[in-house]
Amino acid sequence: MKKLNLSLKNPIVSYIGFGGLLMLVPALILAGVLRNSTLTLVASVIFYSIAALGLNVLLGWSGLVSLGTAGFMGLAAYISAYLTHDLKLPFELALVAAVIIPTLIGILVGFISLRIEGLYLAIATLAVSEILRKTFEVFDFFTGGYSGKPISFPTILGFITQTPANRTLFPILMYTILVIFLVAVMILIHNLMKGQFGRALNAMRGSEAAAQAMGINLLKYRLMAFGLATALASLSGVLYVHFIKYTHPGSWTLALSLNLVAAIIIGGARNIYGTILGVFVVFAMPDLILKQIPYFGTIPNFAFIVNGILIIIVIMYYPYGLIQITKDFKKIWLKLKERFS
């Protein structure tokens, strides 16, 4: 009988352990060590990481460029908000519908990718995203228009709901759900990319002609890649709207899609932890560090300047992302250990 590998070197175990570390945040908040705002900040890193992991399937493993992530996130957020808040449908049903509908649109975009690629594919996906964003602004009955759409926390499993008694604990429950989804997505991406699906995507990224010569069906795997990326973006949008309890057309702009691309480049393409690191740098670092810097912290869009500088530095010195710094630290540690041992 095969023994279970419970070592931290086992990626699955490390992902679960990473989820356990994330669960320390609400524990430290309840203990008074961290502020309540920290929960929202870390939660934003989680749901943006889910979207970025999906985008990394396209940009990193497949070599396909997409700037439509924000549009699909927004569409899923509005669908879920409308179904739960306006139609009073169960959260679980809204989650499924809000993931399936944008995913079908994403698969249609996958058909487009067979005809065009590179910059033209990026423009095509951007056009889809902008069409969706304008739809959010126009269809007031569905989205609330420019006023946005506020909602309440959903009822989970039909009986877990927010009450005055658990008003403080319910955000922690939603945060726990976010962590569970992130760990599940990390395991899913790891297994897919280590299997036939990942090998096919890597072959396509290297040379489509060679991939076809090896018998890889470009249509099949491109559609699967776009479908998976869109499904994860949609899941991210659903988790966003039910944690933040508000969605607005201005939240789903080109800037968000570009930030997700920047996160992948900065953190490390084709690397799960690198993607999460990049999301932390792009979405959390401005609040944690940049805004605390005198004068510079008050400059509008200062974070975009820093992101641009980071991308240049990463491309020049760490082409595989900042996650590679951990290997450098490990080499330095081993050298110091050998020197003083």
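Rigid core here is just the name for the largest C-alpha set that superposes within 1.5 Å across the two forms. Positions refer to the first chain, counted from 1. Computed from a predicted structure; not experimentally measured. Compared with the form predicted in complex with its partner chain:
- Core-superposed comparison between the two forms: the C-alpha position of residue 112 differs by no less than 2 Å.
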Contents of the next structure:
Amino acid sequence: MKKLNLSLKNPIVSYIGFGGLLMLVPALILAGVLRNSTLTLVASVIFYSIAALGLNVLLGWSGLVSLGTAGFMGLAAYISAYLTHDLKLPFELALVAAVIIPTLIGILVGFISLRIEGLYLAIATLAVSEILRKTFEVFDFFTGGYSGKPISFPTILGFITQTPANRTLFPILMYTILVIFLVAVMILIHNLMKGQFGRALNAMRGSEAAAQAMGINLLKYRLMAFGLATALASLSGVLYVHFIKYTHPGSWTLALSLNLVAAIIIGGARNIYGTILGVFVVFAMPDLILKQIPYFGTIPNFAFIVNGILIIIVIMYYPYGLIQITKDFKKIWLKLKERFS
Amino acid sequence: MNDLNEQTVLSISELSIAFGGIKAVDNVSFEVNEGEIFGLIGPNGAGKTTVFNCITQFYKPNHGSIRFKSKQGQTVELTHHKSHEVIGYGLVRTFQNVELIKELSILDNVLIGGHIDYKTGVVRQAFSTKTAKMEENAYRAQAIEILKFLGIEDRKDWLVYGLPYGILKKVELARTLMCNPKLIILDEPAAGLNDTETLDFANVIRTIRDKYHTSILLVEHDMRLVMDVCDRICAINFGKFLAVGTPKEIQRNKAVQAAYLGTEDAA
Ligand SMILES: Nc1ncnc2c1ncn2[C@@H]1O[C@H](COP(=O)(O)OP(=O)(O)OP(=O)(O)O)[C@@H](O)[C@H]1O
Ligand SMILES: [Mg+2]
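Moving on from the form predicted on its own, please list the structure of the form predicted in complex with its partner chain.
Shown next: the complete complex, the earlier chain at its head.
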């Protein structure tokens, strides 16, 4: 019997530990240390991180660009909302359907555009997500149109529902589900990217010629990468709508897709913690920090400007993303330890 | 399609390809035998790399046939296949300008060469099941074995980015050895090596042939290496076939001498 490796150096253990850390947020809220709104803020970092991790498989590992992440997220959100709220289907079933349907559409779009060239994926996904957004506005029997679609918390496993008695606990249960999904996605992506599949994506990005000479079918692996990215975008959309309990066409615009791309560039391409750091910087920092800054905080689109500046800084000084900074800290820490021991 | 005879592993006949009017390869034919180290030589721009690109289906020739005796024992017309299918038949190549993934370690780069032999699918890889882990470890061990053989095992975890050219060439060579090939095509494998390293390299090539039971087809500008290591050589110039024969025959060949000295009329 091999001993279980429980050190934090084992990535799987560290991901589970990270999940535990995220569970401190509701604990601190219950203890009165953090405000209630923090739960929604961290939850949004979690569901956007799931979409961003999928996009990183595409952008970071495979070197392909999708500008349609928001469209697929939105489609999944509306499908899941419709199935649970209007058709009263079980949440678990809706989740599966709302991941599968956009993914199949994504693979079809990918198949048509990727046969031509990798770059066409960006154009095709942009077009499809704009069409989807228009659909969200127009088909109001399904989406609620411009007024959006409010829903209630789902029934979990067919019997756990929100009641007046568990009013405060139910959001925490939903949050816990988000955390479990995030940790699972982190582990699965880690496993995939360090093995044969991940190397194939790396090869595809690094040298198409080498990839082909080594037997990697470019179309097949591009489609797999895009399928995975779309599936995770869809999962993210489902978790979004059931946590926020509302979806609106304005939530699924090109700006969101671009923000997700920015998160990966800022946080770190091909890096799991880097992705989450990037999502935090892009999606949580504006509310947490920027808006508190006097004068500047009130400038409209100030967050966009900051993101732009951050991207430039990162590209110039941290080509592997802000997550590189942690390595710098480690180096300084080791030096200090050496000096004082 | 005719089957290849017993001793032939690769047969190229009447191969031609043109790029916008320039005939890069013009009616070239030669055959490589099982277990043979075969050289393809010619001055700069002669069309050597283009021949390699045609064999491995990166270019589709305008004319001619390329037959290969596959690992599975059948004769395959390679022009009917896609570039990513070629390795499955046991034909693998390196690139003149080194095609490696610079963000990956030497070991990971070599492991890409084992890509097609993996039996565990994506789902089992995602869940890192026991079989997936065992398979990955087995290929890791094989890759390390190859790196040891090429003398760069101590650097297996180094990123490829920024390593000297000679090492990169070796990593590419190592990558070809992962797939148990029948024929390895090497485009200037000794580029970036110094004189003593080039001498060693002749032995490496012979050892690969014996140890891995393969044939080797190589393009190389270092004439001492070519003459030392090759069993037979084909010389081309301006895309046209000049001669085929043993190193001695090629050295004595008037047309080849003229091509290298650059006297146009003799060629
Ligand atoms: N994709 C291409 N498009 C246009 N011309 C090409 C292409 N590939 C090769 N050529 C031309 O074909 C000719 C032969 O080139 P090739 O690279 O095969 O020569 P080579 O013998 O490998 O030379 P070297 O020893 O310099 O590597 C050259 O004139 C080159 O410019
Ligand atoms: Mg060449």
